[in-house]
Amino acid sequence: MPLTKVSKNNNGAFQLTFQNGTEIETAILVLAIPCSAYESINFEDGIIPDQKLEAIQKVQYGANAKIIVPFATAPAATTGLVGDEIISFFDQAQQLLTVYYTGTTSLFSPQTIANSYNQARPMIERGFENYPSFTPPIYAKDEAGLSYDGPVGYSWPNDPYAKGTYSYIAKGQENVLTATVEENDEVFKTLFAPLHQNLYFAGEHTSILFDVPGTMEAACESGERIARAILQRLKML
């Protein structure tokens, strides 16, 4: 459920308000959401300093989408194909073709996903043998991949909870997104350092693994590091 407001009670605990009206009180808060979602949340004055909040909201995200196409028989040639805004590559082990959309082509919806798929078909049919007969792609839901038996795709820029794919360092953000600080034997990006020992930031955008930004590895690193930080904080109480 989308978070809409973060405030504090008289006892100093965080009060979280969600879109459906649910309210939850918590002593420790971990924000593991994309920076693109912060603009939709009302943070009470003093929760996050204005300058820090403004910098977080300026973190940029990629505009990417995917359509996965299962093959009954793997093609003999599996070389990746690159177009202006469409890239495709084949997973030999799973016999799955990934059609990767960037830029404006990534902005498809459940209603327009078939149009985007058709846009890539001529290139893919030339490059891959045994290309499956056309089956309209399905826009993915929150279900396991095995529940789909045909092409399935998703646009993360059109996801209201993500509003993009992976974070990246945009022009002018080189310093703010690479500066680090050490607290209690843990290293944090300065922008995402803990606040008051009870507000923490997690997610690939907060990771200190600068060689693999925007990855699942970066997200896991951030989660493990924040867990250690919280445990250290609890030991100090």
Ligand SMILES: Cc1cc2nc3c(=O)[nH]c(=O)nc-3n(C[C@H](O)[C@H](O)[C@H](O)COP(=O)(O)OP(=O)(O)OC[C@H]3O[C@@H](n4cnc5c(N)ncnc54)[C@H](O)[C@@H]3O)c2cc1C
Contents of the next structure:
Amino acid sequence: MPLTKVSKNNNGAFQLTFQNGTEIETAILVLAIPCSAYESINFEDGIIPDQKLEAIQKVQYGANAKIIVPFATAPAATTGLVGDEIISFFDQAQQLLTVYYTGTTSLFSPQTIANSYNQARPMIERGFENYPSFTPPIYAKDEAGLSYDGPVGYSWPNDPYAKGTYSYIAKGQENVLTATVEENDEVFKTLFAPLHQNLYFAGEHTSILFDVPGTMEAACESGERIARAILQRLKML
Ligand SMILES: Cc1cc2nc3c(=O)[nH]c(=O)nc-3n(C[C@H](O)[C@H](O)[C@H](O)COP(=O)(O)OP(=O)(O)OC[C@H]3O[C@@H](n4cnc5c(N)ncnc54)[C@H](O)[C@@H]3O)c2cc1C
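Having seen the form predicted on its own, please provide the structure of the form predicted in complex with this ligand.
Time for the whole complex; same chain goes first.
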């Protein structure tokens, strides 16, 4: 359930308000949402210092989308095709072609996905002799465990809870996104260091694994480190 508001109660605990009106009180809060989602949440004054909140909201995200196309029979030869903003690669084992959209081409919606698919077809038909005949692509549902028979796509920049794919260090953010600080034997990015020992930040963007940014490894590293930091904090109480 989307979090919409974070405030503080008189007893110092966090009061979380969710989109369906549910309210939860918690002594410790871990924000594991992408930076792009912070603008949709109302943080009461003082929860996150203004300058920090502004810097978090400025973290940039990649713009990518995919349409996956199943092949009934494997192509004789597989080719990786590269256009200006659209590329494709073929998974031989699963007989699936991934059409990968970047930049403005990634901004398709359920209404415009068929146009985006058509835009890529001339390039891909040139590379694959047995490219499947046109079946309108389905826009994937944000649900786990579903399966699709035909082409299916999704645009992460248009997902209101992602608003992009993975974080990156944009020009001018080299210092703010690489500075680190050590607290109680754990290292944190300074921007995402815990606040008041009860507000923690997790997610790939907070990771200190600088050689694998924007990955599952980075996300897991942050989660494990924040769990350790909270355990350490609880031991000190
Ligand atoms: C197309 C694509 C391909 C990728 N390929 C790879 C790959 O091959 N290898 C790899 O290692 N990594 C890959 N990644 C990156 C990897 O998926 C991410 O780095 C990782 O999932 C980030 O984890 P996270 O927990 O930081 O964020 P997320 O997995 O994005 O989790 C954040 C969660 O916060 C939720 N949220 C947002 N706003 C709110 C709100 N207001 N209230 C409540 N919840 C909210 C979101 O719904 C989401 O569930 C890929 C990512 C994309 C988009």
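Numbering follows the first chain given and starts at 1. Every value quoted in this text rests on a predicted model; they were computed, and no experiment measured them. Between two forms, the rigid core is defined as the largest C-alpha subset superposing within 1.5 Å.
Once the cores line up, the CA of residue 143 ends up 2 angstroms or more apart between the two forms.
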